[in-house]
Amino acid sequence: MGSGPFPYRGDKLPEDGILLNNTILNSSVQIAKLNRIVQFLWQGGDSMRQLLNSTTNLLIVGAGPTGLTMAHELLRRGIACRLIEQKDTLAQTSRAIGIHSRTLEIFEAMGVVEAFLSQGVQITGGNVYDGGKTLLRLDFQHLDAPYPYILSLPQSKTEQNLLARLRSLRGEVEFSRQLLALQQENDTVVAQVKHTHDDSVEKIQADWVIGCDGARSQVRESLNLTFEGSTYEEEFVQADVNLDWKKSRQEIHVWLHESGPFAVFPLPDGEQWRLIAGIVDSGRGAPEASVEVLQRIFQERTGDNQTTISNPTWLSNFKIHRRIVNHYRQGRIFLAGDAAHIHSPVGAQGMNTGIQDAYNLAWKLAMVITGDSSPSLLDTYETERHPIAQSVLTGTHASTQFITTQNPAIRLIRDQLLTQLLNLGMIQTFMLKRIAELDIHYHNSPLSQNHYGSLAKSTLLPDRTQETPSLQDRISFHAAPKAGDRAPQGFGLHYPSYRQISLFEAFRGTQFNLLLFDGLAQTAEGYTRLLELANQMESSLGTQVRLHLVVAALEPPFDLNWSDLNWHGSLILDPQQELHQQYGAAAESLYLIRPDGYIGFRSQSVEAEPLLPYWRNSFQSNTPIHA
């Protein structure tokens, strides 16, 4: 009885009677009896596997960065939920390691970026070359945001400051946990879950299962839903190794050749470096990764006869795949990360690409769940994350074959016109805003809406006397962020503080933000409207919308006494108008900005009407939905 799950030790019961709910058994016979029971539920199997029953709000299976994030996303929210993980542990190698600038605003949305930040190497740049001479040379600064670079770090390290997170909110991974199957029940999805330590058996009634168990997801196999797609016919060998070289650390470094790309990108511990390299189909397959293999490939490849490479921690041969499932969602259970796409590493999209997509789904299950919204809601998670993963998908194709195409005709082309064109500094925001991740949009989906007022209602030419938007003040609107976009960041000054304070500080939490912002004309009637705006939005949305009222000048309007007013909201002073015209707003302007920091409803009349119609329609609820 050893193995068992009761306190003995050895093969028998104390001889010497036990204590049962308060009562001695001591008697050879009593003793006997429960022996057999015990024995019976343990080494009968099924018997005692079949007693394991339980219940949740909402499951997640699969303990990588993704389900991570989906279960911190929703205990911040008050929403109870079981985190289950096959393996034993967390991730052990490096595996993924480049952490895009729109996953560590995520971060710092999550209250953990300064973790990530203190153990990573963040890479300014980047350089393309064939042989010694160079081709391409990328500058990361040319992003205008936060984090103008990727930070490189091991997944494990990853994994480690989201789990230490979770458990700041009391949060825990099962590991050692097994989903064996899935059935969806009326309003419940039952999970058969094997505890891979003993072989007992769960069952798990879930209101929600979510599946973030990657690319052979046993979530998604139950779902007998389609991952389409393909494998490239290209091998790589990857490697963690110190080299003794001098070049950059702050800076990924990538060969072009004939017989493959090669690729070294800096790890954060001491002389770390990850090499890639892709090999030829040339009928015998990829060797073994080794040192020797490497430092072969290295030197054939680079040109580099001098740098050694050494110390080796991680060793890997893999192929790479692209395909996505056809749905992210059926019934109540949702596909997210890998379980639901996966494609070739270039760009380093794949593990950003799932936590994003958990960031999305977590924030509006909360508010079903909760009974804030309706359950169409959660139709959304697939209308906005499908296109964004095909997206990826198609990007990292064409990069993949830009790289590693063997038509000399091609590469011709690529190294003498392609890589001189990626050089000009407007192409190269343009790309490495959509590798950082930062021009994802959702201006397709249903909870987008901008209403823009009508032209017959502005003047030819500004007025700051009077509030009346002029016609360039409504191309100004037009011209900045749409609803659908991420919500840039911005800087202004917190009254009555004073203190510089960023949207992103401002929009910290779990609620919808309103921005208000009065405009370039100061008026009594503006700022009036805008306060009874604001109070009706208060009355109507109740806690759901934190208010901020943001205005372009040094001190509070017109001496009014804020102490006074009916304000709950925070006020911002943007003394420059910087925020004023990143946002478009010369003229009076609101912004709705959802929970994941995307621009749900913006408007250039400050009124009432359409913001609560499009409120209503969105994500009101007249029935608490209590699963």
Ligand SMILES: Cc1cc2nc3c(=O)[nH]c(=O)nc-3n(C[C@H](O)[C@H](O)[C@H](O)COP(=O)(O)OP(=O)(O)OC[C@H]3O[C@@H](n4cnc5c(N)ncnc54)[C@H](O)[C@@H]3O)c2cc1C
Given for the second form:
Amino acid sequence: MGSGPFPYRGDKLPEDGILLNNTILNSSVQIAKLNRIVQFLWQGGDSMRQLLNSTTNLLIVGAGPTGLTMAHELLRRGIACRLIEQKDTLAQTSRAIGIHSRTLEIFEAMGVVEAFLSQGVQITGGNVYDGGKTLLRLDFQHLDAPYPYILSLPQSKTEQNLLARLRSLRGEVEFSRQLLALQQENDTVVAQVKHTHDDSVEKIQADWVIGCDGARSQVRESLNLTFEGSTYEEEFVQADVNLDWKKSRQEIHVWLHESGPFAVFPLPDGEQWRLIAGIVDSGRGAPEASVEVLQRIFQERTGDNQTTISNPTWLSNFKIHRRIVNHYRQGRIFLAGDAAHIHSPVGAQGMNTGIQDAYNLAWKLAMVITGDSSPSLLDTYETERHPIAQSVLTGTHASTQFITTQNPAIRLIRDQLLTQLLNLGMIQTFMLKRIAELDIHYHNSPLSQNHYGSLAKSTLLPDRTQETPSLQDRISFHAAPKAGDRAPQGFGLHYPSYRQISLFEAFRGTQFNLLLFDGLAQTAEGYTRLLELANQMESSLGTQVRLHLVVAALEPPFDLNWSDLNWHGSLILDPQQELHQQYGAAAESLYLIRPDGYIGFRSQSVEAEPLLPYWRNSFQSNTPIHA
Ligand SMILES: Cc1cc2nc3c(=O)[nH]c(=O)nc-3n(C[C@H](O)[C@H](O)[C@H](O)COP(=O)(O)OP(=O)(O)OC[C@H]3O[C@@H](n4cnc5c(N)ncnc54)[C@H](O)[C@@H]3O)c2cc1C
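Moving on from the form predicted alone, kindly provide the form predicted together with this ligand as a structure.
Once more the chain from above appears, this time first in line as the rest of the complex follows.
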């Protein structure tokens, strides 16, 4: 990926070779010929530049968090693409500041999480007040996840980190390129792209186009898709400022007030905080954001007359909308991020959802482009992600109503009763997982399949001298994470180093991962069967699947002459049986984890028969997959 197929007028023409449609032209004759063509077009002025046509595998429109993630994930899989952005640089304003637990897991898989952690503030709790009284307290550290917090980091930094990561893979954003129009023609999409520094227009023929171009998406417009929804009456006033108070910088502080909610979030820079005030009195309209206005709102809603606001680095007013597109895909064109869904920023879900759209689509598109899967796999992008966005719209709408309601009766119930309920442990866990986006699942996706063995083939009581599962083993497997759930994190010992290894570390890469649990019974017959299956999987599924044998012991079964076995996968020791418990694998079980970290297939009988048809139907069938 470069900054376009041709140099600009005025650019020095390269002497050592030009990368054109992934082919390096480096013979002097070829270059001289191409240079003559380029010089001719250059001297011809803007009208001539319009003659320039180019082709690409894949065109991504919009270099916000969604487009940057998409380009990175494709490039990580060796898929070249062009990423165009209408602005001449990345945005400088802070905008989205809340990065959730699930997104941090994705950043870990992308190899960029360290940059985020070193720059952001870890928000470990939240408080909801009515004046000086605490109504509700949230503790994110109860989350059972590697990142039990919200990371606060301005979106401008998020985009810079993603761009730096993209550049480390030799990817680039083509700035000052604005998509004007799109048209699907037979097997390609033709995009008219304006080079905004000189108003010339480039015609790009792309095999695939992904619209990551935000709420006012031109890609969506070109497709005539609907973007149904509405605009909230409430207006919001917002500022990034210094506060000279002593409240915890690891927590969010929210006041519920009859004039509207008031929220304060820590920002990573020194004494900076993000203030957001909802203005529910629509009759008078919202005042323009200023330090004075926010100081007045601050005092009115918190009851704190001591704290002073200063040093504003960003002031803005905004209205919020909730809208969703009717389709995520039309032919060879996809939508992702704000181009497909917008909603209230309550809960900080927008950017996180967009990044996860990209993370869902990229591996599927890469498999189709490389010929490792049939194109019908792409249908599952909409099947899986549209319901997620719909549920984000519903959830953020309910939360927005909850905090902005003007109805005195509902306010009373909320402040006296609902906040009490929300303080209950079970309800908090549910709510925190939802906010952290750890509860996202694809249970209803055609890519999710559970295979439960026959109850008739179970023993009544556990007998660890044989491999047959007991009834209790079957129940544990049922209760464990299902196909479509995020594969949970866990730890084992890597063999032969005996180093502690997390499952997420073992999964790192772009492949599927097949976890083969040996169960708690350790019989020669069981190991032999597991290894036979592993070999069969390796020859059938090839390099797309990495195998991990998880053994519930401190030593591998040497009596099987381990080193002589033709085993190419990894061996994870689970002496405390924690991984076995987490995955409900008291009896032999297998889990196939998709490249995006969700469980695709699981089975308690460890046999090739249900897994191989699953693989063939999901990735090799040419018939459309429908849920
Ligand atoms: C005040 C505020 C606070 C928020 N807080 C949070 C939060 O804490 N957490 C969270 O998850 N979300 C939050 N959000 C939402 C978040 O900012 C958006 O969801 C996020 O920016 C969406 O990313 P995106 O890449 O899909 O779209 P965008 O960020 O809008 O990026 C789209 C890009 O496409 C470019 N583009 C547009 N049209 C064209 C064209 N024709 N040709 C070429 N390029 C084009 C644009 O210039 C832009 O760079 C907040 C939003 C606001 C307003």
